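Given next, in structure tokens, is a single chain: the form predicted on its own.
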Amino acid sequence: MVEVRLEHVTKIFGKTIAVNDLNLVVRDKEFFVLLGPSGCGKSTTLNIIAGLEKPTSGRVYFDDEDVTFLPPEERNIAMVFQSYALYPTMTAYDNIAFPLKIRRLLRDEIHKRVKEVAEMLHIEHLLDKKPHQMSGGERQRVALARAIVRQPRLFLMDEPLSNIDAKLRITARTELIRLQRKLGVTTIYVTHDQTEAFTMGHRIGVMFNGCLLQVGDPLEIFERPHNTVVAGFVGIPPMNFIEGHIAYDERLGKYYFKWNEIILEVGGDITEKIGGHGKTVIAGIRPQNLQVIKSESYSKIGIAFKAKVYTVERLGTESVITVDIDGELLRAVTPSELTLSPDEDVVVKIVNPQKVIFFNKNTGDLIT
């Protein structure tokens, strides 16, 4: 297996930046995802890893070998596709073959590898078949197949699961997970998708504009992330964010955040950082921090405000309920048993203020 290492890489295309700088570690036997939208340069990060493309400045290394100018075909690495690329005229036999076949493997050798990947994957039934005779989950997995057969050092995916439905994308995800712990690959996975990218990364880079934002656990990306790019990127739905400014209580002695309805207390450290007294920062509060309820059934605990109901949306196990709040809108996700109306009123309470999180106003960092 190995570890891949990207030292300050960037790539230009004419007047296009589309990989800034960007420096990475993606450890051994890790299963790593790029996130971000498109066009953010994950795609292009993941061809200058597989040789497809030559940084215009930066390097590569697997382990402590130099690969920045090594053609693909030295790397022993497999890369399964959006698009699959199977081989239109050959059966899912001959697809899963082609690469030992093009390093003169011997017959038996191949037929060996080839029925342990099938069985593997459960697409023995599939062997005979061409690719027009499969539907989009098969041709994936047989895809797969023909990376996994050639026991490379390295797997990289590109949306591999973006063309097939939502009910088989769930399954697909798991059997990827399953694979992956058990052939112990390295593996770098692109995507967009955040389900696919929480649900599965050992860790996550999310990039925007070419640039890698911030690297952490799922978990970490979730609950701190490093700016409000990524805090309003990551979370479905986003983040909340609420600008507000710093006031002392001199009676007290504590700093508090105070916005509208809201007041919250700030932690010394945290205002010493921004300037304390009257200060403008941008509070991120997650609508699963936020509980909606009516106004009729409240009573005064915790950190509530009074809101005007804006919106309904029903998800089924919940909804998402965006509040009006003398025109700020906040997103809250509340049980699909509580029933709402659009104008009616209602009280938001916080949840958990101690999950609450600040940025610089000018920056838009966080404040840690």
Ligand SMILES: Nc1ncnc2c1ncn2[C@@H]1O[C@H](COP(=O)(O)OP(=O)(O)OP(=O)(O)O)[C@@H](O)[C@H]1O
Second form
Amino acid sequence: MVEVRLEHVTKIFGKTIAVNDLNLVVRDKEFFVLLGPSGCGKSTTLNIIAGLEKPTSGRVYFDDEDVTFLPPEERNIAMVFQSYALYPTMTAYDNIAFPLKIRRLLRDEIHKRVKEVAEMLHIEHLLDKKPHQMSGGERQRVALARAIVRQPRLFLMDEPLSNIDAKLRITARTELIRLQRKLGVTTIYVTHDQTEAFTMGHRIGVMFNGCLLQVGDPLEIFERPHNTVVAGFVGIPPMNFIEGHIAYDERLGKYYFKWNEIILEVGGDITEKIGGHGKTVIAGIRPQNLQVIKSESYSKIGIAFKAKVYTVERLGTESVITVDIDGELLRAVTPSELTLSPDEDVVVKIVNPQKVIFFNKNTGDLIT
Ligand SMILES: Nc1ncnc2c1ncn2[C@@H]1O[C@H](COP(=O)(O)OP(=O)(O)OP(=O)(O)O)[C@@H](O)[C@H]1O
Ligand SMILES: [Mg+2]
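Since the one above is the form predicted on its own, can you give the form predicted in complex with the ligand too?
What follows is the entire complex, opening with the chain shown before.
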């Protein structure tokens, strides 16, 4: 359909730099998710791609065409927003047909296309209803149908699922993924919800303060976050950060990361980059990589340390256990069958030491 390219795109509103020198290529047919906290510049970026905003500087290309100053209606794109903005006096049928009528398509052709998308989105039974007679999820599907019916070359979606309930959102997510694959239309999807981003995106771009910090597939973003900001933002619960130092063992000729009872071997290549013995680094450990074991059932295998249970939060089949080690709090995820109480002495084990990553203390950048 189309490849979207942003080159050095900056948008300044008064004193706010909403988008800061953003460079990005969204591939043809890709489902690309822009993820970031509220106010980081996601919608502004999407609006610039749509042509609803002009960048202060920089360029936007659709394939090789420079569209930076092309009005939205000439871009052949469809947008779906958080608020669906259906026409309240029209039936679902007329709402969906509306963009085609504007284009002066023939009646039969319009009918054929509306039926087709209605079938695809399972909303045939809603076609005679007006928006106030439909639920939020139904309205959302009608809005989607109206966007699709035009067969645009690019979908731009700004948190389109945030107004519907959690259960329906899961179904809608699945439907959207399926639909996008079927239609093969390049899609840029904006959200602050990381579950949405990780389940839907072929690739994810993480934005912070107007800057695009990292672009990658979900696994890459999760396992090799480029810096502590991305690392701390993705993953539920958030990653644990431990500030420790590098120690060199002359006898063994190896470098270790040391903090409290934690001693982890680190590769020589990492230590070269951070200056070796005595240097301070930050270790990043996912809560899923920490296993809490009752003190009495612990037998010494692998890397483990003593801790005290601080809080227990049950989330159905899993629990988040916060443990206290000398005043430092770390989170671990355990199966809920393990019953633990606050102040209980436990042992915490690093399940997979290879998955611990290290960051430069001064810059926050991943050390690779
Ligand atoms: N028209 C505008 N005038 C002035 N400032 C604006 C305007 N639009 C956006 N901003 C500012 O630009 C920054 C980015 O806003 P944007 O709407 O792009 O964020 P967002 O990532 O979409 O946030 P959210 O998740 O809350 O929708 C914010 O600080 C916002 O206040
Ligand atoms: Mg927004």
